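The chain below stands alone and is given in structure tokens; this is the form predicted on its own.
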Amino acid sequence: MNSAEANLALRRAFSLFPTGVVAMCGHNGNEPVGMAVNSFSTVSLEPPLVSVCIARQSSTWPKLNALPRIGLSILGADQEPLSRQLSSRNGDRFRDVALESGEETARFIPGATLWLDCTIADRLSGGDHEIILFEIRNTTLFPDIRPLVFHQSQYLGLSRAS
């Protein structure tokens, strides 16, 4: 198996453990910034932190990395086209997008099942990617939102297990 193959052999690999949706949203002065990342984990409770990996190609991430804080938006379930549209790499990712200002420089998405006000706790080396840890200032919960689920390079909602 060569190199590509290799590669391809092992996205597919990764497709098959469910992920959220999370948009990573600021504002620097000028206009929103953000994008969407699936790369979302919990990492700890005392100190809350969570952890996002960032493609080391990003040109978004450059704009969010120099922001005091980042609101992560736990994408809801009717959320696919804005998904879709924050993760674009032309056009104007926040057309017709509504965002709730939260504390300095943090922006949320209406319509997610949680929010998270965050800033930077640390970076880490990790291969192609930079792995973020934020440290969680505040939450918002949306308890009767069901979350955006990707799966298998698709997007799904969550049902109830018999």
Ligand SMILES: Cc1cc2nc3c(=O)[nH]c(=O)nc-3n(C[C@H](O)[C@H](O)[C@H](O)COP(=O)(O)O)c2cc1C
The other form holds:
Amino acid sequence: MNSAEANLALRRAFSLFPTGVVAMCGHNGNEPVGMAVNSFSTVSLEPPLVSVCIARQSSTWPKLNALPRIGLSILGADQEPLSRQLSSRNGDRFRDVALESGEETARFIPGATLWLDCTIADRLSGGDHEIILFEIRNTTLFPDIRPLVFHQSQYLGLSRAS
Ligand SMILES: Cc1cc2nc3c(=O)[nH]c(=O)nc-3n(C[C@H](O)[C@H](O)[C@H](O)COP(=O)(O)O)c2cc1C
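Let me have the form predicted together with the ligand next, following on from the form predicted on its own.
Next comes the full complex, this chain leading.
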């Protein structure tokens, strides 16, 4: 197996782990900046920490990294088109998106199931990704909104296991 094949095999393996989809958004003074991520994980209660892994070649992360506050929105089940838009390599990621303002530069997606208003607490090395530890400053819950699920590169919703 060459390295490209090994990379693809690992992507397939990782895709068997179901995740939510998170919109990571902010405003740099001129325009909104953001991207969709599914590497979100909860980390700690005290202090309140979550993590996200960012590919080292991301062109959007350096813009978010410069902001004092970043908004994390856990997308709702009907927001597949938005996830696609927020991960597109060309095109306006914020077309027709009415962002909600948080503290300072944080921006949120209406229709999400959870908003986390965050500051960056630490940056750790994670191979070809950087592990970003976010400290949560504010939470806004929308428990009646069901989450979007990403599994095997497909967008799904939740259903009861039994
Ligand atoms: C469902 C989904 C999950 C994604 N998760 C991540 C992720 O966890 N980390 C990451 O760096 N990119 C992730 N991406 C890719 C980014 O959204 C984006 O396409 C990529 O960073 C390239 O854009 P950029 O150069 O503007 O950063 C994901 C894309 C999709 C559609």
